[in-house]
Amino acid sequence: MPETPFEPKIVAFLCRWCAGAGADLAGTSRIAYPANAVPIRVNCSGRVEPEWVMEAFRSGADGVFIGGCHPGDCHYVSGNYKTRRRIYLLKKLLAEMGIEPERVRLEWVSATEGAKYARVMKEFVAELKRLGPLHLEREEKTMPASPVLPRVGS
């Protein structure tokens, strides 16, 4: 029996204003990519939390994707710098767990930029895909489901 290939599951942060509008109008746009993606849509990318990230790995996503609205256009004044630094210090913290910084992506997709946001998802997906599946220790025994995350597909 075939093996079948690998297809990363990704957990998608996605903002209200910006980036899930993007993703909106890569849909209703019909433009074609991966369906990797478990959207989840914030108010602002600058509320999405560290402890969502690993969160979100511990439930078995490969990657996480973390779209905002572009520098000087977030309608919360400052939310996505708050996210561009916190991600780059996430980033750091996920190297010295051993887990690849490249299985977090950051990314600004405005409202009108719904093939951006096709592409973007296709390169992370095949990004993932050179990466192989994360395999984490998982805690599932002792730690309870998060209230904040879906369970990520099997």
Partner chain sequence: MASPAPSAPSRSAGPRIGVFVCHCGKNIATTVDVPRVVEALASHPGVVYAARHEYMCSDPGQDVIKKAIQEHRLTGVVVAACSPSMHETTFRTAAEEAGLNPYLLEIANIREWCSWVHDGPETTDKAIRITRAMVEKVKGNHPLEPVEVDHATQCLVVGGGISGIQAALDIANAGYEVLLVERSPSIGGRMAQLSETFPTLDCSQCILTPKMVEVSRHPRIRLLTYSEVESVTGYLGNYHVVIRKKPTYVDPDKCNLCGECAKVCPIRVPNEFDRGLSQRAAIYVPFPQAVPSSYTLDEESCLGLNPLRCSECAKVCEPKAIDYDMPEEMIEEDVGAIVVATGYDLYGKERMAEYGHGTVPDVIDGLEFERILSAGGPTKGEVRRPSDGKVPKEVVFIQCSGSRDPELHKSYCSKICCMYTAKHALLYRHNVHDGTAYVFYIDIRAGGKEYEEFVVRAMEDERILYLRGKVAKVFRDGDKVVVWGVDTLTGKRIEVAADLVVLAQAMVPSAGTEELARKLHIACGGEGFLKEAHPKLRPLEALTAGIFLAGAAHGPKDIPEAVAQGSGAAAKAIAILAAPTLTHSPEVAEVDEDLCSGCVVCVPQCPYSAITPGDVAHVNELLCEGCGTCVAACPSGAMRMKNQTDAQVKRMIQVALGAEPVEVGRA
Given for the second form:
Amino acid sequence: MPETPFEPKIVAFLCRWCAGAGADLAGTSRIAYPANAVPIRVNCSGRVEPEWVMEAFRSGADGVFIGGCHPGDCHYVSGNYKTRRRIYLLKKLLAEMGIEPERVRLEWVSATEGAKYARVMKEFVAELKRLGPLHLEREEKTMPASPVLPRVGS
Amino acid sequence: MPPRPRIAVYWTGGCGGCDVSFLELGPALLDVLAQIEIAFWPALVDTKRSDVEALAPRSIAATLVNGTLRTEENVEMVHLLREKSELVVAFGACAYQGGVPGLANLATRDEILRRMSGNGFRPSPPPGGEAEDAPPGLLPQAKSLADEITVDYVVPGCPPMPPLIGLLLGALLSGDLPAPGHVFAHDKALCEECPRTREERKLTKVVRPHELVPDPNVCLLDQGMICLGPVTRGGCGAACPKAGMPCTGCVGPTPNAGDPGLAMISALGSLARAGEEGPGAFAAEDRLLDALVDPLGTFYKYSLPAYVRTGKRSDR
Amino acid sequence: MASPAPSAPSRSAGPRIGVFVCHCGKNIATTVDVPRVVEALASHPGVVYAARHEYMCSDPGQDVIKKAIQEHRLTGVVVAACSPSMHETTFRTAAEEAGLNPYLLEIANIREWCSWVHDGPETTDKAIRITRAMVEKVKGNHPLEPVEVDHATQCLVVGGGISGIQAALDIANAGYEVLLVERSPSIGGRMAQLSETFPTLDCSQCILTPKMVEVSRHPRIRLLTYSEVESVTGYLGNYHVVIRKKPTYVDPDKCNLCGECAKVCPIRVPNEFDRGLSQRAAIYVPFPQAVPSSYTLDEESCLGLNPLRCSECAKVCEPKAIDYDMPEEMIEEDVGAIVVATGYDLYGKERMAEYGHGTVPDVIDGLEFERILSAGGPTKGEVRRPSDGKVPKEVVFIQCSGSRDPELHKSYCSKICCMYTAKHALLYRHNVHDGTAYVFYIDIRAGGKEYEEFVVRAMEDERILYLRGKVAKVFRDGDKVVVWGVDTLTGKRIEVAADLVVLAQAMVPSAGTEELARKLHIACGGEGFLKEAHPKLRPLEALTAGIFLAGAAHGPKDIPEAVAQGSGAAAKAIAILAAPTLTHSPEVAEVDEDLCSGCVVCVPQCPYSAITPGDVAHVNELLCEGCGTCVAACPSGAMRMKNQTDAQVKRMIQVALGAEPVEVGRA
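Could you please show the structure of the form predicted together with its partner chain, as a counterpart to the form predicted alone just displayed?
All chains and molecules follow, beginning with the one already shown.
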């Protein structure tokens, strides 16, 4: 049986004003790109928590994409700057953990850059194919076990 | 008069500090000892594994385990104690989330053994040697107590502070027990207890404790020290920040913080400023954050096994 | 085509989610196997009803949703269809009509983000993942009620060109106060510089100045010229604006325009209004009909005010209007809406290396030619060339200079150049009867009422030579300007030894547009023009609520379009100013007071100052815009985003990656 080629799994967090609208424009313009990423819309890239990135990795993602507004264009003024610094630190941590920092990609995509969204998606999928699968699936045993250690409420 | 409750205290892979921490109760310890029967406490009284094995299931009222799980023997013992105990308490940071010995998970077991054998340590009995001479087998990775057995309560801290020990003992002796899973510490972060002022809420530099004599009144984070106070449960009275040392997170994260390292990354990334935010500041911001050496060791000093799956998986 | 889910869980306490998948005609159904999506979602835990429809947004489609909400007592709805920017409101309104709180309905975007961009079998798989993730979100949603907000009832209009003037007048005439800010000393904008307008050849100033005067006399318009927007904070209905009014050093109430000051002023600098073709003093009035009708002392070119070096102008000023100590003013106002009408510049001719880099004096741009044609211009309306004042006998007009040239310049069409070039050539021929006019063009774009007729008139009646082709090079040769081009219809090389060359330069956004956009938190497109919320359906609105676009700042436009957009933007602004209250989204951040330690990490994250520090932080839900930056920053998870909690997003992540959905209600 021929081995099926590795198709990386990606979660993409897109801000609604720029990257999400850019992804909309890629659709309206019918610019094709690989279907590996499942997008999740947030108001601002500043809403994206480093914890979500790790949650995605633990849930089987090979890469995580975050799309925000270009510097100076953030609909909420400066959320993208916060995200940039958080992701910078997160990548340092990932490197220490032995996870390739390239598996997290932060890109500025404006509402007019449908073609850019498609292009970076293609690039990211190619990059992840080069890196190969991550296999950081959750191992319940070694995670703090519920209910003794409730981790996240709300 | 009802029989005094049987208590066991066991020490797995730890430094012994948790056992010593009981002494911090002072004269109150004598009152406590008078109200309990010690079933098993190798650090304090001469009790053997066989004594535990002889006990009926669930005949120990509560077993307090301190230390990380590192050897096969640790695992056997905690399973045995679980069987014999009504309640099991993870006592101290190691049992709770792996503790300082858990940082060893950054290396594989083989790497650890190679390093130790260089220091004269024998990983297996020499040819012809007695089997009893052999040290117990090392687990591939350090584990927290909850990784192996069901844990009813947690007393966090490295070591647990007297007020937190007091909360546990009070509950055990009064029989007024909280819901399973309870952590004997505050739900709010220790900033609540910290007297330092927080006005200039930004991080303009990152310094290590030895690089700065901090202002006695201003938040250490605002002075550039990586204080994990905002993500760490209170209950310790903010003892370290009060003494001018940043919190290193020994009490563990607040109940809704999630992964404390990732929560701190988010907070520190948000607070970091190198002048006016914008592309012109990007390079300076990166340099500022680069001064945070070893984020893994900083954020997970007491909890690596609980949160971090490292890329080192050669023997997992 | 509605199909009920095969087995509906009967637990009354658990979630009862309905999933509605749209075919969107062929738009989704061609690449996504819609029945399979319905089937997959029908068996998703918590989903009690799943259906599909040809067009969910149609009335019958919406009826399917409304009926199911009532019949199946749904506690949440996911519509898998187009982008939420299209129909989120449509479907949420429908849900509300059926008795379901609108915030319990979410859109799964399987068109723009899926069916339109993929075509393999993985397209259906991705559509299922997107929809399942959204079901997980809806399971965690709570019913919310919109927040009511009071608002300011005056409007800020930025830019005093024709578009801004029209917007200001329409808003003021509707009964609302207007703050009209213009950065130059007079309103009037580009239209005031034009000689005649196409296609009617009306005198531009003659039709404009009555409107300028109306602005100056309007009781509800506060005109701030020589002023710029310093900062903008706040949100829809409640913007706080700070305007910096530079000192003109002349009291407009006292100035009687006698002009004695300019006569004695020792300084002469190029006159911006005449595009540098004439000179003005340091104290000047840009043009006779300026509004406000007052002189302005240009601090930059004056010999010096501090210390005072000259003071000749004050000595001759009879009404004592000159005040060298006039301070700069900072004016702060609250406005409910903002109209941005900051206009255009011409693409610099110095960028045209092939046309002489702007160094050949007799190669001019269209606006310079307008000034030459203008009766009030540097040549009093006689066509004379800048270098030696001679009447040019051969004039070459070059269209698309800098436009439609993606390799070297701007890729877009500047839209008005075909028309004004025809007008220029025609007016030239009216002025210089024995002159010859050549027009180099790529295409003639004369879409507009009576535009084509106007161009035909120029070609046929005025015998202007239209040559289809691009000009390769323009250079000076003695007192001639030589133009090398090709007539692509005959294939012949053409060389004209012209006396004057007029470049129809591309339109670009006026200088400072990007900076202003940044202050307003609105977006510019790739070429720097302000970006509208939707190119077809919301062409007057910026993406930021309460900010509207008018005129050429939004893209190349002619006068009627700029006026129409000014009126349109005014109507949009009036809709806000006239509303009794505005509603604010309830999807905002909130603090869990049991978990907040008062660490204050959140406070500096908020761009709207919506968080008050204290023992526990407090969020002002009127000020919160819902970005969630504070939520991510909160180290102890005490700050929450309503209907987008961490727990919800984590479930979305797990399900998006294919984790088996877990029954909610589990410990």
